[in-house]
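The chain below stands alone, shown as structure tokens; this is the form predicted on its own.
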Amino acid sequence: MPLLPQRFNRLKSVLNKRQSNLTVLLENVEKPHNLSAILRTCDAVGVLEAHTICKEGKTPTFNSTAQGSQKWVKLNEYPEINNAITALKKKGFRLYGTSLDINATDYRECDFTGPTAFVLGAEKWGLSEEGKNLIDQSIYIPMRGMVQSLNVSVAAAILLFEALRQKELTGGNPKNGEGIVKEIYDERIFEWAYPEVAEWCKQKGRKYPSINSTGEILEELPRDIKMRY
């Protein structure tokens, strides 16, 4: 059975505001309330793709806090902080990491419109002494209680409702598809709306189905495949 118009169209509306120049990057962020949380913040403001730092073995998992946005934002994985810096720096993003150290700046002080990518640590931790070297400016959140830092879920949270704040004074925030290339955006809508179908592709190492503007699939598939999200 086929995707109904009114389902194709949410997902559209939603994908419609999703920007690929925001993002978090979390080195070893394991507990999954934690990352449950971000994945449902990066959700809400509208971030396209996230990053994480794994150790070997590990796979990340979530839980109910997700409220399922693990499946519209998609969870980039790296074997180390250099690969994922790297890879973030080559697509033009300024690496903003949350420290208290003393050359710290006032995250309300920063500007956010640009592509911006917020790195966090570990819940424990913080950032690691090589992720501190490889950012382009530490930040930190002002605190006026005992405790020096928040939970990496909330401090994740300020910081990107600050951003989206900053792209919205400026006109920054797409409502029309404006903030993915196309490419990415088609990529996309069809996963949202043909999961099964777009695993499917994956294993035989074929292209999309092309899908018309109510969301049909144009091509005959077999039977077997589950078409419907």
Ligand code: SAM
Second form
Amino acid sequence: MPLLPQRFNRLKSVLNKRQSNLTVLLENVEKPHNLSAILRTCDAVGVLEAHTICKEGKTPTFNSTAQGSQKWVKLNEYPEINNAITALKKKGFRLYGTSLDINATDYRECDFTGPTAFVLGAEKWGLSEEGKNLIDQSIYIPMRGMVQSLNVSVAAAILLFEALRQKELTGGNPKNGEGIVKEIYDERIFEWAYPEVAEWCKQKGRKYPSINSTGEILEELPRDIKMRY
Ligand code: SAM
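Next up, the form predicted together with this ligand in place of the form predicted on its own?
All chains and molecules follow, beginning with the one already shown.
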């Protein structure tokens, strides 16, 4: 059975609103429910890719809180925070580290309309000293209660939706795919439409086959490749 046009159109309409200039970098956020909730928010606001520092040998795991968002938001893993921050700075991101430090700025006073990456820390310890030294600006969400900090996924949601709001006001939220370069757009739509074929191509080290405007693959593929529609 071919990929249904309605399904392909739905995938395209979501990808059209994705943006590559808004992201999160998670420093050792380990609990599956937090990671899942953050990726679900990333999906909701249209983040194309998120980033995480993973302790050696620890692959991020998700639970039902994610509602499958891990399929729609690519998570890039780095061994150390300096690798991640260097990579994001090279791409032009301004890195906003979240911390409750005395020098941090109230997030409502910040301009998130440019390429913005929020750096969030581990559940227990927050951001590392190395992370704090590498970021561009320290920000905080004001607290009025007895408890000193928010759950990390709640903090991520507040900041991401604020960035989305600011970008909306300045016309910065993509609607027709302009938030992603074409090469990445084509790659991602193929991966979303044909995850098994994409995996097979990666294993074989070959390019993804071309697809037409209705999402049909324009190439004969070996019969044994299982396609999920
Ligand atoms: N004791 C840790 C500390 O001092 O940072 C608390 C960590 S908090 C539970 C986990 C993460 O959530 C923090 O590293 C930060 O990324 C985010 N977070 C929680 N509350 C926040 C707030 N009020 N402002 C900004 N970020 C916050």
